[in-house]
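Only one chain is given next, in structure tokens, and it is the form predicted alone.
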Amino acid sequence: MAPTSVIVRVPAKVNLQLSVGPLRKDGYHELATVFHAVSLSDEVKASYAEPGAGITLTISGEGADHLPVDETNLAYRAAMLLAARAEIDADVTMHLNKGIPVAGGMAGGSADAAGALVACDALWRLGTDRDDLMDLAAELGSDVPFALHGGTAVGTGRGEKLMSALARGSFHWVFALADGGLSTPAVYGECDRLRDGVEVPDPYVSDLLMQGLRAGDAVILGKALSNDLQAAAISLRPSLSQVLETGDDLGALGGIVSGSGPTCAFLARDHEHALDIAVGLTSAGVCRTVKTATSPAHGAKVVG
């Protein structure tokens, strides 16, 4: 008997360290990215509609009030897209639990994508193969594939195309919250002009990072955390610089801009330094609010 009701919880990313390099003629970056799932998650409910009733989008939680509930919405397109690629109508009723900040360089969007995915492929009973899930994740967006993986990986062309990475035991993060998001491409534009007149060099992975995930070592992890963009994401947005001194004050392994900002990510020895970190920002009112997490954590998966 087909299912009434599926739930897919899908976890939030950071990327461990964001090489960008030269523009690209197709407008995109060549990247070589660490990507890293943690513990901080949305849950996408797929559930039955009557035929001909299409797709009714609902959420709620972080930021729901900012998102939109139509085709502008990622989820929404990935229900749009797997229903056209398996040649049946998009009859479904979504809802969105957001647990991963809106904007904030989390992927939050790309996971719902991934959960909408995996949700309605189960709901539908479609039964879809894994490698085409992950193309039809890759012609959502760059992160949506990642979202699907979990774990930790490798990504290069845009990001789409992913290398599992080993790393070993887990790890402790505190994530400083802005208010207000920042817009992807115009971090991305603010890179360029920032980098104007610069050669800039391929994108690469550091050997560091590597080693420090191979041996769940946190420090050696937090020395090796970078991010290309953190430059242009200050830029749009000053105050960042204040948070990350503060988590730095406040005796982080490492600090960065996550993705495109403006969340800030802070690596902490165990979960007691986290909590520590985590009043220390609250205390010093530099963010919005802080959340605790720890990673790596699973990609998209049914848990109901």
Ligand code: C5P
Second form
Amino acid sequence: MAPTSVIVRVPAKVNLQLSVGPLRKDGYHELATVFHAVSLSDEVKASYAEPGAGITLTISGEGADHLPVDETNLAYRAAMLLAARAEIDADVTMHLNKGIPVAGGMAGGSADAAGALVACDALWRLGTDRDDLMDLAAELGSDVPFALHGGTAVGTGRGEKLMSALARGSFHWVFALADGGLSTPAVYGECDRLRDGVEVPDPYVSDLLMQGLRAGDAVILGKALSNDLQAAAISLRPSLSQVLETGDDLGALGGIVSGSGPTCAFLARDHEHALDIAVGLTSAGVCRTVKTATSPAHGAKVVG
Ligand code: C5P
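Can you swap the form predicted alone for the form predicted in complex with the ligand?
Below is the whole assembly, all chains and molecules, this chain first.
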């Protein structure tokens, strides 16, 4: 019997390294990035809808009222795309429960799209194979394939070409969430502006970072964190420097802007240390709120 509803949990990501190469002719930048899934997550519920009902989308959780519920929402587009490829009508009632900061540089929208693909695939009993789901994910956005993949992976191309990376152990994080988001295209645009006239080298993955991951060594990993979009995010949101400095003063093993920001990610030694950093950031009053998380986390997964 077909399920009447499917719940999928999908993780947020942090780019442990985001090396941004030259601007391509198609408007994207060539990347070499190390994606890492963390335990902040969204849940996507897809429920049966009568034939002809179309797609209904509702959203709850932090920041939900800022998100569209029509075809401009990536989860909505994911359901439409999957149905079109399978040549069926897209009839589904979808609900997103947000635990990933909205427009925070942690790929929350991409996570919802990946969740919608997996949830609708199960609800509609399509049995789409993994590679085809990955291709659909890449069509929806550069970060969507990783939300399906989870764990740790090196992303190349515009970020959509993935190779699993070897990582040992688990890590403890603190995320400092800002008021309001930053637009990804605006941050890439600012990066281009700051680099105007500068020869941009090809993107690369740091050996030290891969070594830290292979050894499960948070101290090495903390030293190797890097993000080429950080200067651009700070240029658009100067208060982020203060957040990063505060995390550093609190003894974080490393701190970076997550993706295109404005969330800042801090690596801690262990759970206790993460709590100390979280308390310190909160009392310094440099961010809207803080969240702690562990990593690596699973990719999009049916949980109910
Ligand atoms: O692929 P996605 O739709 O998530 O990308 C959003 C925007 O981010 C793109 O329109 C582009 O401006 C920028 N981007 C980029 N290079 C990448 C990925 C994204 O310039 N590799």
